[in-house]
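Okay, so here's just one chain, in structure tokens, the form predicted on its own.
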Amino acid sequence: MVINNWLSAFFVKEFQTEPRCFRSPGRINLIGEHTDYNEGFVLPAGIDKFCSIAIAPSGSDFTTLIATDLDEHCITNHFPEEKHSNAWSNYVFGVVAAFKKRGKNIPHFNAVVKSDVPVGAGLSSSAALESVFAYAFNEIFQCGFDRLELTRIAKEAENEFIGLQCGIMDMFASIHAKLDHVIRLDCRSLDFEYVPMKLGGNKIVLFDTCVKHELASSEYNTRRLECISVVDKLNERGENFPSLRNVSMEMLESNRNLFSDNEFKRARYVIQENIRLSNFCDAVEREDWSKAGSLLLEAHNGLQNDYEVSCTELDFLVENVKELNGVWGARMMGGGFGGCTLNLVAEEKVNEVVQTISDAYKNQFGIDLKYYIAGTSDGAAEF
């Protein structure tokens, strides 16, 4: 492999020994948004864009980071307990404290990082990097964990050192993808299953809106909020629910004078995206591109209508592309409020649908689309 190769090369120029490479992926979710904190199911895979790292011991008292792509060096003699800056280096310094918090205390090392997954697009590229060195620290130091726990230790390392209070998709994603498959992953139980998915003559094309509306922190919070609510109202008329995902549309709806108009499109949302990505796999698994991008446009009518987490930008983009030839489907990803959209495209339709949507977003809003096209990938490994 060329980065391999490439990453090798730099590490042996940098330290004068050979290195092992492992890489992890980005991800992104196919369906199945803001469902997981509602204990329902999400729908990631792994992409073929990669967080990689060239590492060995050091044999000295001393670590030694280098980021390639920012062209920057961390060198520390000692592993700090707790976030010190906003620097990059705090991400390996996490999974370093949860392998610690673990009884497993990891020698001083060195390593170069190169990863081609974009920053700040929702891809992910934090989990790849937590989720990549929690591998090889587990390969090179023999620690013995499986991949469950190394998903654990990546979570950890972003939630308690970082501070970022995110589920546990991304780096269960990343640790677990599986090429030509994508992850039903059960948000209660953490149970799963690989399902395939071959895209054959499509890609998914991801377009980047560039912006993030400062809504999204404190929206995200109040969804949260309005779910745990109908939960909560639903219980004190004497049911038992512990989430949303145990919570049917009849009931939903039977029930409706218990809730405010926002707590009703809320929940509904939720009950219908659980609903929506279990058809979405029976769609991917038949090759049934035509109802899959259907499901693709439901669920971000969803999240524009009932769940109100989208945005302009973002709603140009999925009205202008689902008119196009070769658009299977579009939505919405991630959070909300900016970020990118996700959408499925007959892969001899991709330049000409990019130049269109391109042209038409810097008539619009007076910016450059960025876009990234990605297929599917196994998860962390060893290469």
Given for the second form:
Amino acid sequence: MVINNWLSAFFVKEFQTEPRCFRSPGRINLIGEHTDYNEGFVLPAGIDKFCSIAIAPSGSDFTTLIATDLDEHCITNHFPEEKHSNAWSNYVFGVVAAFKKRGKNIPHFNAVVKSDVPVGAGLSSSAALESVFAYAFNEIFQCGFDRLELTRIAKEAENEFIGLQCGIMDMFASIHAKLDHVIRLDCRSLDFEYVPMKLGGNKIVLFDTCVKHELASSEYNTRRLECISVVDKLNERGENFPSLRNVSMEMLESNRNLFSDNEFKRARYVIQENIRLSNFCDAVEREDWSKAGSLLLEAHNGLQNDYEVSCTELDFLVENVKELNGVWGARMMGGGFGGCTLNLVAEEKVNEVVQTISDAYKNQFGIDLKYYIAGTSDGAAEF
Ligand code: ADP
Ligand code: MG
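Please show me the structure of the same protein in the form predicted together with ligand ADP, now that we have looked at it in the form predicted on its own.
Time for the whole complex; same chain goes first.
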């Protein structure tokens, strides 16, 4: 049964009223890693895996939330003002709180949640969950917010209610995504542009290392500081740059003596990554998969050697997959030190590639590789 029929039927059985159904996708980021906090560009797309909900006002003094994937429910007669013990419902109540902050009191409601966005795989299941509720509340209770404000609401739920200082990309992508397109998002102005990306006979395949090394958050902070330090040093020389976004390769190289080796490498990566992202947009628009793939490999090389946020497992996957028939290119995706690699693969070769790389990974690390096959999708919508 199609998912909205299944959700509706579940809802009707539970609450004896007809719901409306909404969904919002998980996301990938094609290229543009660690560029967001340097006020550069990112290139996310919605994927064809969604967090879907059936929802209706309850007409009573109670709200009931059902997470079908977890077989859990949560009933309350007041919306909590801050994070409480039921972990997953906090994402929903965080959205309620963000509406309230904007003067919109959400009345009690019933909702059933079902998602096929894998949790913790780097595809942003949490952003999909926040985004679908933000979108649904706005429609059902006619709050009149535009998609950008809904993005801010979903981000606020994660930052302030959940307490996780993520950037805006995940929610932006989940809410704004467009089938057969990537979003070229300027993290400085939040201006964006849809760039056509018809995958045609190709698929995005994600290989999940199933590891998360401890280093991730401390190294993330170090990288941010190194980037700031490069900008500070240029500003001491009379520039007035707010971020690495303003720094060109020529400028970096002509001031080479100002920087430590690490600072130089970090900045070089960020500057080149923004250029690569532009070239990647041109390549996918032309459907030049060979070029797009080689830019992914270059990006990985930069993340591995200049930005130094990769790890043995990620490098192994990229290294071993890139020679296989049907693979255009691959790179680590996300903050680093674990998570997924993103691979651009000819559809007819996907099964073969998955088999080969799973065997190799198991052999090397003793870990069963997880994988996800994705196409692009539209953003938050009623369905
Ligand atoms: P991700 O990288 O996938 O976003 P997070 O740790 O940020 O991982 O968010 C995962 C959390 O989001 C889960 O632990 C759960 O609380 C919530 N969540 C995700 N998917 C679902 C779902 N299908 N049903 C209920 N809660 C979900
Ligand atoms: Mg998340």
